[in-house]
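The data below hold one chain only, encoded as structure tokens and taken in the form predicted on its own.
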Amino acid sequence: MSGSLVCVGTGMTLGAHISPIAKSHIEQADIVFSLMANGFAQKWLEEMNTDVRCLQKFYLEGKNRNITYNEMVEAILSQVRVGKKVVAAFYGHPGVFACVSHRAIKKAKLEELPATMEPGISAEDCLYADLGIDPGKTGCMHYETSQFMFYKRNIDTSAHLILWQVALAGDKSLGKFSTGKAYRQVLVDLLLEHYPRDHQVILYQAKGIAIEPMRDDKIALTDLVDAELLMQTTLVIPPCGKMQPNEAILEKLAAIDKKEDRIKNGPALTLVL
């Protein structure tokens, strides 16, 4: 019998998040590979079907990240190569910042084995909806924070700027949970080269559980710094400039509906009597 494997997000929240075929998927799977935010997430996966492992043991403090994942991608393969039907089961979306699961469905495809990934609602989905910011309206940059420190990025400050794992800025080891203060000072002052001292932030969390409320902190960016962090803390920095506006292509755009509505209406009619 061939094995298969479907990485399915379960949401952010627990239990109000996911969705119907991802639900399907895990109660009908021979095995259950998990990472859930919490316990609570552990124990509701759980009931939905008899053999769930968590796959959070191969995390340790020191232990680079990259090994962990490997060892987790392993793990999963294992069952799927002696024919089992395998769901690996991630909170929030699997594809987003969550590598063992597109790791594993790249291995599993060159060992020709099926493997397809479910979307789930993720901590971008919840900070658009928890925020009240409409992506479309002037737009957004997303980066994980230590790799927009490690890298020369654009910085466009009429966008909203987004920070994933704040926590971690600055890492290098892979192997840390978060880094110190210092660590978070080459970030602020990074920022500073295009942000006002005062420019308010905000640190966000997602709801992990519907009782508890989602965390919308408002900081000046100087204080970033002192500030409480954990792993799932995200920065958000509002635009404090205005969009420019492009005046060479305006030009252009105009120039193109200018000849358009000349071909729509056609030459002009001259009566003569």
Given for the second form:
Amino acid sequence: MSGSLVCVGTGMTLGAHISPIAKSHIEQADIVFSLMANGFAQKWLEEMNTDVRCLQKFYLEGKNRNITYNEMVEAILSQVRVGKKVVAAFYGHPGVFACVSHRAIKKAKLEELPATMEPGISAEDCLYADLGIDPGKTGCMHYETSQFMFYKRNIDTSAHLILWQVALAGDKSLGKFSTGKAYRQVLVDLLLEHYPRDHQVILYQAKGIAIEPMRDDKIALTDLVDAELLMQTTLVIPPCGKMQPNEAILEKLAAIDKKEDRIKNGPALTLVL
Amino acid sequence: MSKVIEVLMEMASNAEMGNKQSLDAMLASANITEAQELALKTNDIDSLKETIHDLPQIKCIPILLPEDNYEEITIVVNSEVANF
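Switching forms now, from the form predicted on its own to the form predicted together with its partner chain, please provide the structure.
Entire complex below, previous chain first.
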């Protein structure tokens, strides 16, 4: 019998966000591997299937996450290879800011094992709803915080800038559970090249269970250094400038409009024989 | 299923639970301890945790690596060399 892998998302809030198909996959799996955000969600999952295997045991502070994640992938695929119907359940969306699912599916496919992904409601989805941000209004840029620091990026201050995993800002070791003030100061200094010191930013956390409030702490940008940051905290930086018109493109478009108007409103042609 | 987890699910998935009277009625009829009921009413997560003796410990959440150095996996499907 051929094994299979389905990576599913359970959403952010226990019981509220899971899709019917994700729930069904979990209930019908031979084995469910799990990476949940809190103990309540883990317990909930353990009551949906009799064989739930928590992947938390692979985490160790100081251990390179590349190794941790590869071990998780191997644990998952070892059961697929022996013919089990395997589900890997991740909180939120299994394919957003989570490389285990992508790695596992990629490797399974290379081994010609069936592997698919079912989406879940992500932290990003909750962020738009909780903070009342429409990413289409002025645009929205998303970066993993450390990556944002390691590489030169073009920052558009007329759009929202959202930095994920801000508690791990500047971690090159891939083994820390959080970085300290010195690292955050580097991030703040980088952002101060583009934003005023007193620019109001938001520390956001989606709620994990019904009785947990979402976090939307508004602080000045410079206060980020001393703020309490958890692994799931996201930094939301609202725009500080207006969108600048692109005159060259607008001129080109106006010329096209004019040409199209001429064709539409021009004299009707008559065929003269 | 654990009654507390059932209650948390109900609170998260039933729109009527936004109404205090409905919520109180549901909590009163749920088969949970007084301490759990109080913790749920006061949104006291730490106290609620203390009431569940076998609550799993979560030490870390999955994150994205800033530089995904995962080596491209290649498998050799057919290693035989054909000489023409």
